[in-house]
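Given as structure tokens, the chain that follows is alone and in the form predicted alone.
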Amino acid sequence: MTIKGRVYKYGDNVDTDVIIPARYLNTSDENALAAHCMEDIDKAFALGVRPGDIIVAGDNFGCGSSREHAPIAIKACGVSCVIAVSFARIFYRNSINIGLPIIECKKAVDGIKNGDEVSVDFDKGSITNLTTGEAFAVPPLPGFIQEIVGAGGLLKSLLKAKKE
């Protein structure tokens, strides 16, 4: 699985809270967390993002609340993956449960500025940044994972596998 998108770059410890706002929360309609996504930190990027667009981050992205309103803004607002130095760590499994592929490596995000369009392959472990040409190793995503990211989802995966 390859992705392609341009990149919305942020620093380090982006909480839950700033991902999307408390005041948002009486709502689980994706299009309504997506529509608030990030608001806070950059006011311009719900209105902004498009499909296969790529969030980079610093360290310790996600941290705050155990939300899973987080990650589901993310991926509502069409965001491919995530890549970060780290991550918290309920945000990582909430984010892999909603079918959102996140990574963590600090020679890419030290490598991609905001704005820059980057390729992720996920199979063959690699970020390419392809305003610069700079490429970095992963390690590839695990079948596993790739196939709960494939279905939506942890539930939609196990509901696909109980059909077949």
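Numbering follows the first chain given and starts at 1. The shown structure was predicted, so the numbers you read here are calculated from the model rather than taken from an experiment. Compared with the form predicted in complex with its partner chain:
The listed residues are Pro139, Arg23, Leu47, Asn31, and the one at the hinge between rigid parts moving between these two forms turns out to be Pro139.
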Second form
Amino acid sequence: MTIKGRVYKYGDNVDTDVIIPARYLNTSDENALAAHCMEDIDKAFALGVRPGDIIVAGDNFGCGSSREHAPIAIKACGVSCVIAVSFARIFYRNSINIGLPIIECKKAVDGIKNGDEVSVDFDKGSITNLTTGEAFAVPPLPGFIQEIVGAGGLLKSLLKAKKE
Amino acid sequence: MPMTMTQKILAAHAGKNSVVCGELIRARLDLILANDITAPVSINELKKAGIDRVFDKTKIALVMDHFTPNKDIKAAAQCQCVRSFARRFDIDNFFDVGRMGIEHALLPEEGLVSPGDLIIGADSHTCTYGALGAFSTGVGSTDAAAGMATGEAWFKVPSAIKFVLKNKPAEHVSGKDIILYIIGKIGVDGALYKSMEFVGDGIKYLGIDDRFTIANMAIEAGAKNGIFPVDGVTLDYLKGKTAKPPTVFEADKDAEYDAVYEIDLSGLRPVVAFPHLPGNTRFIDEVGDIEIDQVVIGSCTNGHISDLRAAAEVLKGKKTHERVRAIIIPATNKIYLEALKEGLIEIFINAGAVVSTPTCGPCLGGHMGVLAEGERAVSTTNRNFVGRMGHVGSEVYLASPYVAAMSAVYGKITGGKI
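Now show me the form predicted in complex with its partner chain, since the one above was the form predicted alone.
Once more the chain from above appears, this time first in line as the rest of the complex follows.
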């Protein structure tokens, strides 16, 4: 799978309260959540984001609340991938469980600026900054996690395992 | 291989003699928790996957605590969704308005947590139960849904950081000050993916409520869980709550830790976390003059009876500052009743505070105390992120119940003597 998009870049410790503020958690409708995604850190995001776009961030992305509404909102916006130096652990699990691709890669984060065009080749394990031409190698996900992602999320992988 | 306390609980629930750091395991769950915000997503995921059963109706807890009593029609519809799920599967531990409390205070109070248990919850502060020597951790709604369906979850076995708490805490230094101090020291990702194990002779001076507060905020350092050894304080608390005998695990003496911190509790002072990170801490004497508009005393972090007693000690015979709205929220109905019997509620109301039924409400800017632009609150809750309690231009300062109550009286962030 290869994806391509424009980058929205943020700093360290982007918390789930700014990804999707709690005042919108009175619904779990993904489109309603997407309309307010990143609202408290970047009002322009939900208005400007296009399918395929990529979020790039620093350390501890998705810290705070366990709300799965955060990766759901990001995915429903059309974001194809989140690349960060590191992820908060619940956000990491949630993203995998709902099938939002995420990559930990400090070098790529350092080498990508806001607004750059970036492509990610998941099969080859590489990130390319199309604006600068620089490429970054990505270590593969553990096999166990690849199975969940490959099945399209945790519950689907459980059902698949049961059938087999 | 020697193991930490956390690793031993994980090994026992994975049916293994031992586990090592980094190992991926599938483990048996003793309890799965979700609330009115996270459970609807779990229920929807189960429905989408065509799963029409739960693994054990006695091992699921659903607590309607975040936007309850319902703040609007959408919130009411979410509770309705969970209520009908609970009825359909005859869930034993469904806690609705009138029987609920804030989940992390309620489940231990109801005897649903025992030492040695393995618990997941679709709420990040599920790590609270480490106070009782259980392994508990926050997950998302899909993990909770999978747990409800299968009774199992996957884990990556964490490494650990050891915090050796020494000596008796200084006056007005509570569990909140200790955990804020630690988060300030190691940072909001200082324990990312790791366990925080709290040990040392200072623990015997910490009541169960202080331990709940400390374990509760382990997530604020990025930790997977926070955990205390089981001692007399733990066993006293458990008396009469549960018939299940405790399973006591102890870390091996030669267990490996990524880091060891020694903290002299007798040398600490009250700590305040400034906007907009829990790790942005200062001692009370370094705070300066900061006028405030609101005080919140409550939440899963600090809504316990000893927290209310600490606030009442300050507010007895005093008036809150005319500029300050003081909102006090006992974490459960049982705590509310106890506070009523002890005369604490009367003290609060006479002081000009308002007392609310249990709810998470203001902590996450839901209801019952949302802040306007430019407003400042001192809060005993757990997060002070941008917009956490309302407008993105509002500010939250995290502190202990004692400091919060003092600040309510003086109209600015205040510690010191009453």
